[in-house]
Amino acid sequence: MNNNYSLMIHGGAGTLDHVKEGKDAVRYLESIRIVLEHGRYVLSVGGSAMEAVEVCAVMLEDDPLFNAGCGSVLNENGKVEMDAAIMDGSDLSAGAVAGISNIANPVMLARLVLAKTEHVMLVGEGAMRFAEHCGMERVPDKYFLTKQRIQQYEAAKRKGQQLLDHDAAGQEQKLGTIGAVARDKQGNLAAATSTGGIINKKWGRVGDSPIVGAGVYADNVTCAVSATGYGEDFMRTVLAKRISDLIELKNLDANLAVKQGIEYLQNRVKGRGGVILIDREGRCASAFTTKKMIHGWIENGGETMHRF
């Protein structure tokens, strides 16, 4: 067995034609550089890929730069409503919630809902009242209003478009979710996948990321994988199972997997997003139908990696 450690993050996918060369380039790369080396820690000392995958989560739902937790996008009603889920590879179990407000770090609700209950989703109002019963603290609304967030979600309703995080109004948006993948030195996989979803979306909708096999999917016996991008898309193609599903059934490599995963969004659905992954043995894998990706990776205890 492989004994050393992998980790993969994203934090979304699009055009990314407002980070420019120079200081907006910096800030995401630097975000992800620490969330990555903090991941890094806990799986260096032996922690668990479920712990590395929920804090790196946590990490970048705290960053307003991405769509999650404080940075997460407003809906028609310009109210904040994530979606967000965990799973671990080791035993197929899997915590989801949908459609919370209030709450900051929404990947740590769904990590409740695996350990705490029988269940694998907890929506709205039910998830809320189970986010009380454990002692989670609700936060102000305007904890999530930043300007930002205020700004894009005034020029979506003035356009009567629903837009995907990060761009202006007319042009492709960045598809907002983030996500972590990693590989613990037990072997043991975990994926996580947290986000505010779409600008101006209906009251309600809810995308891929809690989706067990379309937005998040985890299984010792294959990978890990998280999907962002258009959350429909990867819901009508159950996208992550079925990249497992190629591991498995094909025996194909980390790479070929998601290369094949990719070319079936295009071409069955014109999907736009991508997904990062981490196999069996430890080898990281990304692939995506837009210009560009945020995401970076420790494969095999190596050297950080990071990109757009």
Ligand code: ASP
Given for the second form:
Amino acid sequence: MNNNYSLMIHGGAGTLDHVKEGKDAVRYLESIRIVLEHGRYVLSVGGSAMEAVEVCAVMLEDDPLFNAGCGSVLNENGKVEMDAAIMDGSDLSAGAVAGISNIANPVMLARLVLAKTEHVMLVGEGAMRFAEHCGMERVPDKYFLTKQRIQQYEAAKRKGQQLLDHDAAGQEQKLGTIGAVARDKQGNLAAATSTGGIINKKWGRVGDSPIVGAGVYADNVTCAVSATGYGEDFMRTVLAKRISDLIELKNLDANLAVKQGIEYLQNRVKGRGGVILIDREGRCASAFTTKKMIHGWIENGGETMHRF
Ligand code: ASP
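Right, and the form predicted in complex with this ligand of this protein, after the form predicted alone?
The complete assembly is shown below, putting the previous chain first.
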């Protein structure tokens, strides 16, 4: 069996034309590279795929460049409501949280749901109580409310739009949802996705990111997938699971599976977004219908690559 490790992360779908050049572009690329190098270390010393995706997702949540954790976008009330999930491909166990606020690292809470409860998903106040019970501290609103996020929200509100973080909203600063997939040296796969959702979304709206089979999926038999884009499109097509099924039932390779999955998203619902995938052999693949998707990868212990 291949005993190398692979890791892939994304920082959201959509155009980043506004940062194609200059220091902002460098910051995105630097961030992606640093996170990948941390994940590489975890996997290279024998850490599990679950550990690697959690470490990467936490680092991305802690970076205000991205639409997750401290960089989350604002809902119609100007508040942060986040969704996150993590899934272990070795036994299909999963943990998810939705509609939570004042938690710095939703992906850690999702992992606690997996580890400490018999449930897959906790939402809203119940999830927050559970966080408290686990000793997770609540962070104040001001931790999330950055100047850029407030401006971005006000622009979307003025136009009456609900937008993807990287959509052209007439804002200078666009940020993006995050995800990580990994294969460890033992051949186990894992996936994690974390988001603040879409800008100016309805209060209580939950997207695809915490929904197993839509925005996140991992199965050692097939692949690990994390999605980004308009969540409703991914929920209606159950896209992450569909891509896994393409590998299992049609024996497609990683590249063909994401290609056909994204074609389905486009053809059936004119879906806007993208996916990253690692298959059971550690092959990395990605596809998207948006102009761009920030992502980076390490395939079977190889060089660190990134693209946006
Ligand atoms: N998929 C996320 C959601 O709809 C948004 C994103 O990926 O940027 O909540």
